[in-house]
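As a starting point, one isolated chain is supplied in structure tokens, in the form predicted on its own.
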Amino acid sequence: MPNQSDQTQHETIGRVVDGSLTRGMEIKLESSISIEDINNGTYVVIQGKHNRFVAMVTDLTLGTSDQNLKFNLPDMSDPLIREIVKGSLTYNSLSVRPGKVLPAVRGDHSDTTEARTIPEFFSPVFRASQNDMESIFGKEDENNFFIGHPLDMDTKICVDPRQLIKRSCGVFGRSGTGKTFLARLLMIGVLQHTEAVSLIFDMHNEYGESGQDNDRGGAVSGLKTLFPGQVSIFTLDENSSKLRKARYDEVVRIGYSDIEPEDIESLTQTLNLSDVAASIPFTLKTTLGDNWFKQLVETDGQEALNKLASEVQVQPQAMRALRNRLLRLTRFDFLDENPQYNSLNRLLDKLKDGMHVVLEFGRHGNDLTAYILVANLLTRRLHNKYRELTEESDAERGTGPKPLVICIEEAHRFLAPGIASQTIFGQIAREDRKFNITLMVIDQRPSGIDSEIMSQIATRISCLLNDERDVDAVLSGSPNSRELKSVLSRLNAKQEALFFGDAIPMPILIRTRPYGDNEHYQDLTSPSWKTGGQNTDSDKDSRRDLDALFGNS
């Protein structure tokens, strides 16, 4: 939608007639303003005596000064009577929540401040202008990444990627609402505007070389295509990559000796293990050492299993049940008794070199057991390595490892109540960047995530959610949860999201920026702040590469 004209922006649309600091303000609209022209979630500016307040519209109301009017309607077919009634007996009002105080002088881009007071009675209200929005959300530059537009404007809304990754963040929404596109955009922001690196557990092969646009059909460019020199693709399923004709840099192989008891414990639900069976690997590791997994799965026959159970003093039936479940893991072709190289070291070397790593699961993405096993196993080892590097740098007063953002889909599988305290992902969320690691969680069931972990997710981006429990979970801990709930529940199913938290100055409802053709890719790879509006030779080469891959758009 085009921006409102300056004349429209400076037109008084209403005045303050009621309110408080805790519950927000009530705005009575001018009779000349149609309530149908105001959308829930849009922004207005209130001109107080000493301050200019920016506020989000959280509700719209029809009111009357004469309650009998509801039961004794006049003849509304007469235009004159209709106008008299409209101007004297009925009114339209907005509920708004002031969030920021703008500089007193228009065009002054000094810092905005939190609203700790409220405007006076009858203060005039205007539609927010582009300058107003830029004063709050900033301009697209080397510090701010353009993420989308307000619903009723073409002004660019920006997020500070450095703030985004200081603590864990989350992208939520039901299936098909565009979570993957949003997450991909945020990762590009991290790639372009921070020193951090990212490890993306790509469950459905959407982030590496290309992904799918199910609405328009066909492929869209992934991170490797857009930023070939900064992204490395590791694959768990080499055959799948070859069938998809997808480029990859490394093939992941995990040794039997790499599997720890904690990795099996994380599979308790998917392998349907009893508590007794899930505890046996810890006993086996103590007794047999790093080769406990290999010895267990290679121990065949009831007599041999009974002997092993006797040696480690566990129930033979529980031992047999555990072995039967673990044999399922040996069918994964990425598991190798004696891998020829250490995939974790290669992955860590890429991260040390400043590369962002996408780990594609190929066909294994459809197997939740494989996804949970690999994500837990690799993350646990990365966390241990980062802890060592951080402690070493602290001792030597160095800078430490590069900040690492770990992106996981189906996050509730790792962070559900009852297991979040045991998983490495729950530990990372609670540590709150202690060892330079944060999470980007992507999920369609935020109500399935432990409430303590949700409290550590400092920035949240939510597309449409149907279940009220999921809505409540996303908004939990927000000071404006009641007002934001009315906004979140009315999102369109596509390309709209509510953005709030540490990385953005105040909550805002956005249309996400376009993604899916060469013009949009060019804006992402060579934004105007970077090129000064001019395309360099390398930009032109990049565009030719995109044309060759996907054709002219």
Given for the second form:
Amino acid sequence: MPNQSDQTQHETIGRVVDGSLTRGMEIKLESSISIEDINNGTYVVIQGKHNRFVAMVTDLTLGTSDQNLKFNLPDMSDPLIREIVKGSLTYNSLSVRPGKVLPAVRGDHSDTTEARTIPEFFSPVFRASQNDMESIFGKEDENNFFIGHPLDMDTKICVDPRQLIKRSCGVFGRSGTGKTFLARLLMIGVLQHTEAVSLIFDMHNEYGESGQDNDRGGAVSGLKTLFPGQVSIFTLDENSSKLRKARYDEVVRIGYSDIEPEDIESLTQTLNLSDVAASIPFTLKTTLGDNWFKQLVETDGQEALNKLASEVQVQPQAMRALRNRLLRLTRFDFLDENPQYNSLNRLLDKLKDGMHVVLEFGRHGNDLTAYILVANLLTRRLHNKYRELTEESDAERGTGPKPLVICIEEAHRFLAPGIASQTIFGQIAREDRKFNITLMVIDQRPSGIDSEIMSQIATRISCLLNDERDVDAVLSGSPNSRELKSVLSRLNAKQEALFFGDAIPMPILIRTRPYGDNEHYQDLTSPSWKTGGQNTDSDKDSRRDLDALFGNS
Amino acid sequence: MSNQLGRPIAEVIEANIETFKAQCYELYKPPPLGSLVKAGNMPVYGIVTDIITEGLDPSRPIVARGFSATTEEEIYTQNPQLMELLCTKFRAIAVGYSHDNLLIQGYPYEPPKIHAFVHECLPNELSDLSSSSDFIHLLLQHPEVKDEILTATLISISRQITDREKFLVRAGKTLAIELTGQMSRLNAILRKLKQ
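Given the form predicted on its own above, what does the protein look like in the form predicted in complex with the partner chain?
Okay, now the whole complex, with that chain kicking things off.
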């Protein structure tokens, strides 16, 4: 999309004619500006008497000064009458919400401030320029990660990954809208711009070696391919990795004794357990110790089960039902009676070394039970370990372990209203960053996430959502939810996302940064701020010319 | 604004702040309806809104004389006294006045003097008038101005200036604002303007 020329940016597109701080401002468009040239979600600058306000367009309206117009139409086939009617009888207006006040002097890069007042009547309105956008969203540099462009500009919109992971964040959108692409980009931002490490529960094997680009077909590079020295792949399904010819660093094996009653409790829904059956593991653990799972699944025959039930004083029928369901778990090849090594320790070691870990589920990704079990089990242990490390560090007045971002897909399975209070993910979301762990939740059904947990998700990135309940859930708690709803419900299905929350100064609608070919990878792995500007557009042009001359080496 | 004056076409015979009436020096030679004229040395500008031809002596009623004539011209040839007994007059609504050689739109502070010469306006004066739409407001306010006269005025001005379309668009927009709530009336005027 062409960049807005300076002249276009300095053209008055309208004037403030109404508004309030709570409702936002109404801008009457100049009759020379076509309303079709303004997109919902774009940014404008209002030049007040003392302040320059930046505002997002949240609605577009056709208005008329005469209510009888629609009943008594002038001859609109005549160009003269069309021109007369435009701007006099009919007018176009924008609803905008001032969010930030720019520094008074153009080009001054001091901080922007929150808009606590509104511009005067008839203040002129302009399209936001590249400088304006940079003043607000920052430039791509060691602190800011370039995530995408505004809808109608080529300006780079940046996010501060350190802010992003300070509290939990969420990527939402219906299936096929690019959540995984966005999450992958955000993880790259975290990897390049922060000290944090991440653990990605990679349900569909899309983050490690390579991912699928369903729109263009073919594969796109994963994190390991782009950052081999900083990413480690753990797999639950060695065979799948081999079949996919995907590298892996570790094969995860989980011992029976690692399974905790809480892990089974989180499977209540997927295993269709009754409340009574779901509570039995707690009793078994108290009585039998760490080996409760092994003992239960190995107890065969009605008599033996009844005996065990009476020993631990639970209902035999409920116990039988529980055992039958838990037998399904023993078919998972990553569950091992006596694993030869402790995968959790290896995982922790990698994280301690500053490696980002992608845990691929292989074929188990299609089994929700496996996904929920492993994600819960590992996260609980990591959480416990982080708690210990943080407490130790607090005692020594240290800085604690490296911040950890845990990335989970299908988040509503872990954070649904009924179970969010019990699962470890709910606890992490609520505890916030007390123990240096935050979540990146990726979900297509945000309405299925507990509202209390949702309120803890400080930065939200949403692609298109169809269900109104999902839209409402994503926007819940946002001060501008009514206006943002009109923006969010009109996103394109591809490559567009609404970004709002702690990590970004103002809500913004972006075209996601391109991802998928060598040039994009080069930009990602060697951004211009790292290469001292050697990866600029002209540099890329030269590279393209050389490639054209001598072929792509 | 040019002060270049041609031969006067009429003389003021009645005047007030809002209007002035002038008698033409030649029978049947009034300025066109809707045209811009100026009266006096410190000109008062007016738009011609009515044209009247009548007998000079109210005590001598005008009677039909064409019983034996075959054309209208014959009547005048056979009755040469008619040219002296009849006169053409027109009424103009004041829309501006001259101040420091500029055409200011609005009512003058004083009406033109009786017997002031009336001239047709020069193109540059028309351009000055057409550069603003304030005169439309004055015309619309005047009870004697019918929509047809207003339309004729706008069309007349538009035909004599260079940027016809720009003038008509601006005038149309002014009308649209002035006539808010009167869509049928506005539509009728706009239909005429586009012709």
